[in-house]
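What follows is one chain in structure tokens, specifically the form predicted on its own.
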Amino acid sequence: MDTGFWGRLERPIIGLAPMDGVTDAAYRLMTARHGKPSLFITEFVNVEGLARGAIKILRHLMYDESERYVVAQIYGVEPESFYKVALLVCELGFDGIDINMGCPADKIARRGSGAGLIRTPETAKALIRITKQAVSDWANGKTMEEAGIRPKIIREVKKFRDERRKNSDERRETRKINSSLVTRHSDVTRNLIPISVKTRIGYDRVIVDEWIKYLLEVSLAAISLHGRTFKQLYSGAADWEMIASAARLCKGTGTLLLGNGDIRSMEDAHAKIKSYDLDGVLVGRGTLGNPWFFVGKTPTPKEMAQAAIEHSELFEKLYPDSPFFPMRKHLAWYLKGFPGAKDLRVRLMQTNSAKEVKKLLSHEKDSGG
């Protein structure tokens, strides 16, 4: 089985996990700049909304070339919508597609998507198959127009693609990133891209062996497995023994198995990979306010303040029409663990622009803490 870029990743694989409302384009770019992981996965994107023409959802599929390898995560329950959005993702030049089968949001699971698919394995397999079909059809020349994608979405996709091509040309000239990757992706080539799934060890009880066996029937490139059930949400500890059981099932199948849950440091990531015999891990909450996670760096208060300013400026640049308040939680995550941090966090929660953040943190940054 051709696993695409997954087979080219250096082992062990330690990637950035997708987190809804967190790992947007600004967050991922901060991580790419300060602590390059093995791969990036976008926030999940609703296929039904995008297939029906919700242009605003496309913002979740923004990415920068420095994020290579980068995977688009999608979710939903309608096969036709999966088909259209999978083909659209190919047009955008992503390295892979990840299907979310683990989201703990109750409103999503009730509709049968996200973690709800654990309860309907035949539907889950059907969605994987239709996604594969879309990728195959695109590789064989099918266009967005022929797939029935809305014209306004097609226009935005082409606009994004043109902008990325321009940026790629500029980067190639300044040699800021690997020229072979720029050449490969500035003009999208119609190659098959791999399909992966991110899921959980069960819905209301642990059924990891049964569930993983279902997924292996459709020959995925990789499975990322969170060590809690849907009902647990974030309570209790992630069950890494169950993740290890899934890894044993995947051995020799050509499907990689990555663990996820409660990883607090690079040392912890490497220890879990070794102890449970995994191909790798995805790290989520351990990276909050810590773009240095993947290089194992402990920042100074001055560096924390500088990163908060940099992130704020990136957010405004990438999302010029967005209100600033979604940025505030990131500011709180950055500023912690030093004298005066609590007071700074309180004041940062009142800021409404990168300019205000910079003004507030200038003394902290210049004084070095």
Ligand SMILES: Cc1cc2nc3c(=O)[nH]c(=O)nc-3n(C[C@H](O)[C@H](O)[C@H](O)COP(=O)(O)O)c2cc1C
Second form
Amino acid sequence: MDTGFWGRLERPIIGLAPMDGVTDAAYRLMTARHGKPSLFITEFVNVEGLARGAIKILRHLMYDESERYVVAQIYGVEPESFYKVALLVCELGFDGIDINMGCPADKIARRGSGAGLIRTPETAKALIRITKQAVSDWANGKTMEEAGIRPKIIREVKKFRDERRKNSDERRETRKINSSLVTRHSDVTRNLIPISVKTRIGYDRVIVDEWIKYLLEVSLAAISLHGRTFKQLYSGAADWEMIASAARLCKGTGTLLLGNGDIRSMEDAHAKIKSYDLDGVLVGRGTLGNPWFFVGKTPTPKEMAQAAIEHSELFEKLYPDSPFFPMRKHLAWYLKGFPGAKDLRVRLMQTNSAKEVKKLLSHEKDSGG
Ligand SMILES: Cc1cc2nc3c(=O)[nH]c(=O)nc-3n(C[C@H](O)[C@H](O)[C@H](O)COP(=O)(O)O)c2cc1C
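How about the form predicted together with this ligand, since we already have the form predicted on its own?
Every chain and every other molecule in the complex is listed next, the one we just looked at coming first.
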């Protein structure tokens, strides 16, 4: 099986887990600048919405070259929409496609997508197959127009691609990057990109072995497994013994197994990979407020203040049409553990621009920290 970039990743694999409303382009760029995980996965993107022309969703598929390897995560339940969006993801130059089969949001699972797919393995397999078909058709030259993607979406995708091409040309000029990598990515050669799945150990009870065996029938490049059921949401502790059981089933099949759940440090990540004999892990909440997580660094308060400002500026630059309030939760995370920061935190929670954040934090940033 051709596992694409997954086969080229250095081991062990320690990637950033997708978190809707958190790991947007600004968060991922902060992490790419300071941390460098093995791979990034976008927030999940609804295929039905995008296939019907909801242009706003496209912003979740914005990424920077420095994130490579970067994977687009998609979810839904309609095969035709999976086909169209998988083809579009190929056009955007992603390194892989991940299908979400683990989201515990009630309204998503009840419609049969996300974790709901654990209950309908035949549908899950059909969606993987149609996604593979789209990737293969695209590699053989199928265009977005031929796939019936809405013209306004095609226009936006082309704009994004042109923008990226321009940026990498500029980068090459200014930094004298003479790399075939840049050419390959900006021009998007029609390679088959690998498909992976991110899921949970069961729906209302643990059925990990049964479920993983189903998934292995459609030869995926990788499976990321959160050690909780749908019913558990985020309660209790992730069950790493069940993750280890899934890893044993994947051994020798060509499908990689990444564990996920409750990892709080790089030491913890390495220890879990070793103890449970895994190809790697994904880390989500452990990275909140720490873009240095993946280099194992504990930043000083001064560095935290600098990061909060840098992140706010990136957020404004990348989302010029968005209000500022989605940024505030990140500011709170940056300030966790800041000495005597209660009053500062209260004031940061009322900010409406990077400029205001900078003004409030300039003292912290300049202090010895
Ligand atoms: C706010 C939030 C949003 C999430 N959004 C997604 C998502 O879009 N796609 C996905 O596969 N998992 C999503 N997850 C699940 C995480 O990727 C991960 O599986 C889970 O948080 C457990 O890992 P952790 O303990 O390292 O955070 C989300 C989790 C959180 C907390």
